[in-house]
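As a starting point, one isolated chain is supplied in structure tokens, in the form predicted on its own.
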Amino acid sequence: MMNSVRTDILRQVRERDVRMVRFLYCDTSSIIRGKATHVRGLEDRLHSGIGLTVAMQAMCMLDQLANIDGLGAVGEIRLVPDPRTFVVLPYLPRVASMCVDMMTLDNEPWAFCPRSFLKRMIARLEGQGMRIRASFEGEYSLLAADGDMLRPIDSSLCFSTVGMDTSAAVINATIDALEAQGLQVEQYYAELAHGQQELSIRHAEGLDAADNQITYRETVRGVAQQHGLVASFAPKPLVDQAGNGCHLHFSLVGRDGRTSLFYDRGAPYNLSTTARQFTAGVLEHLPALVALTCSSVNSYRRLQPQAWSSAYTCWGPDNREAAIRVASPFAGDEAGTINAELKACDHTSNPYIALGALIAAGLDGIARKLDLPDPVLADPSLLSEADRTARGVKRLPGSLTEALDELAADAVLCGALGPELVSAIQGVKRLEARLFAEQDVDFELNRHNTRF
């Protein structure tokens, strides 16, 4: 099967007339990099790889080197692509991608990828029977240069027609984009920010699922840059405007690939058991959880009350200002349309660090069977603080520090994750929250705006 996938690949690289293919992998601070063969080398590559210095993965940012144990100037590994991640551009002439796994020497899985550590959770997962479908709902805004300042393209009102109207250029020739690598669109609207999208993509099963965030995020960067427009994925792009946000969406099926384990027509809201269980792990985990879902010194000026982005540990259906929210199924399909949405999460995150930890949360939910609380059924930053204790509702972390404090003190996210990647997340996070705290509003808006 995989020489065919391969033989495949060559063939469209000689009938489509690539020149250069890039391996793409996000790095520790989230940034999508990668190295480029030229299709002369591309048979070999498949098989080898491309090298790359270890020291990568302690990059921040603002790329600078984060002081971490075995990520120095000494030593290398092999960006290994996945060909069934194969896409040739249709928005730069002669290009090709795909997503890659980093492996060492030796051929084995590197313990600092952060594609590999999705693997093992997705594999614990399948081991008791399971697999997720998840997809990553996309906020971004469209800003245009004015002089060294980026602008929104717009002030319209949320869902308004004059936005769609202003952005439909862009936005057809993106949904044109994202259709032609394979990626369904599901929906689009012109959101609450001035010039801020919404456009969400089909969910899809596990590495697929954080695979495509990766193609939907160079993609409508991409098709961006080709109408003159900065495509920006910050959390927080202007401080007087809503924020972007990125939410998880995710329900487990079984082994079948069909059969839903999150519904069950005869409990309230249509939750199973299991359904329960793996959302209450997540919702115990989440002060740690942000500062994998949430993981930039920009994302905390999003999670704040009344913001419609959460900013406490509480749940609830529909209700948008819940970190958790139930979603409501749809009439005719309900097994099919339930799933839980993680409204604490935006594109500063790496999509498979995000998955994998929240599978890890999830399935300490079940193991320890743990259940729900009863849901937060209005705006929990309208509760009283005595009430809000009584629930167990708490303020999320205010700052990446406070995050990534909660999550060394998190023992089953940190043993999921292994002490490699621990430590790799720990010093590039920490050095950037140091940088950042020694710069202006302004640096952090401009560099947050053109990084993600």
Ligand code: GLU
Contents of the next structure:
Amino acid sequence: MMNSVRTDILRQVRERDVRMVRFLYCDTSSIIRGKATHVRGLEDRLHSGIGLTVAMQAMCMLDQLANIDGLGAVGEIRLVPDPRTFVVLPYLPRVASMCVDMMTLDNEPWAFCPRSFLKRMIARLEGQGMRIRASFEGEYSLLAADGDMLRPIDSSLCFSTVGMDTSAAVINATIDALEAQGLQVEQYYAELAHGQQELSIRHAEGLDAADNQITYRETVRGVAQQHGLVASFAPKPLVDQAGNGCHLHFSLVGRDGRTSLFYDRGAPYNLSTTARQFTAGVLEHLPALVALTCSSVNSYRRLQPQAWSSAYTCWGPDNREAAIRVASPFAGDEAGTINAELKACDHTSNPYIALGALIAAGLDGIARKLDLPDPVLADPSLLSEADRTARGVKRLPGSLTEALDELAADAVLCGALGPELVSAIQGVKRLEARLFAEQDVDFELNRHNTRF
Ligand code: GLU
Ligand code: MG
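Form predicted on its own done, so how does the form predicted in complex with glutamic acid look?
Every component of the complex follows; first up is the chain already shown.
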């Protein structure tokens, strides 16, 4: 670790009177968990980490352990923080946090570590002279307790200023907190569903984008809690309303981190050959990829036709019903603003696994020189079945279990994840599917509304 970064952390801790520093990880189930160290031990723990039982990567979102080889009662790993991710939490007194890598006792990246998986995929990309820019676009619902029920805080209209005014205090505090932690807020509006918000932050390089998503989820939820509210990242918090997406925007740049490898002026939709191949890879692996980008039972209530969440494997320029929307570039910075948006992604995905798997799929597209099919320029659910078949447009998996079956059959994604991570994901997620199948819809909504 660079000494200057460490010195800076210790200085901030002193000057801002921090007492506890949380070491945070996002687990197999996409729950953000962690352990905190008292600052007295921080200097040592920046190197040595905090111990964690290996079993925690077998824990599901209902706090039951899946039966997975290597993740039993015996064995420890270390949560070793990345100093670049240090932030003092603006919404809690005397607390800071850092994102961690899961390391073995020999100080090697642990095969079950999601963040190390993303680092491996970024290294693969860099080996081919490319870097990824990404952002996880945040939609969420603000809910308030009403007896035992959680209800949306308003019934305002889509993009309406009435909705913006109702949420102004908590949104202002959220923006303050995000900015204080170095995230750049881009846009805000009241989204379609009752109580639904969209607050987007600027894209960043791959690993930073995933770390930012952890900071974002933590901050939105933490600030809402300070305001007596629940911020729900559930994909479908209310069955009869629009869902919460976490559209994953991506583009590729060269080694310099600036030159767009996605933009080709004058090419169809201004997409370069690299962009077409990479995006074709994502499209090809989509039925399996959604097990990782839409990775909860509740996710599949959202992926329905005519909800702008996407339900079919297709792409289209500015097509909000397509699983991949190619976003039109903005005048003046065309090369810098063109990007593709995977709509089939939500906040119950682990951002490290989601982005790492997207890279693996895209690189497969480049390796095999896949090309995009013709774009779909209509709502795919309104095409005839024959038309969809002719264009290779398929319905996305209808349940988490179906998506996990697709993942099990996808050698490219399983190969990239490695057998350990695959076994953890399959074990934990199938346990969740089974446990939720034994319960009713209210239980499903309640647990997803309050866990993410
Ligand atoms: N809420 C929609 C979703 O579930 C997205 C709406 C939009 O296009 O922003 O993904
Ligand atoms: Mg939106």
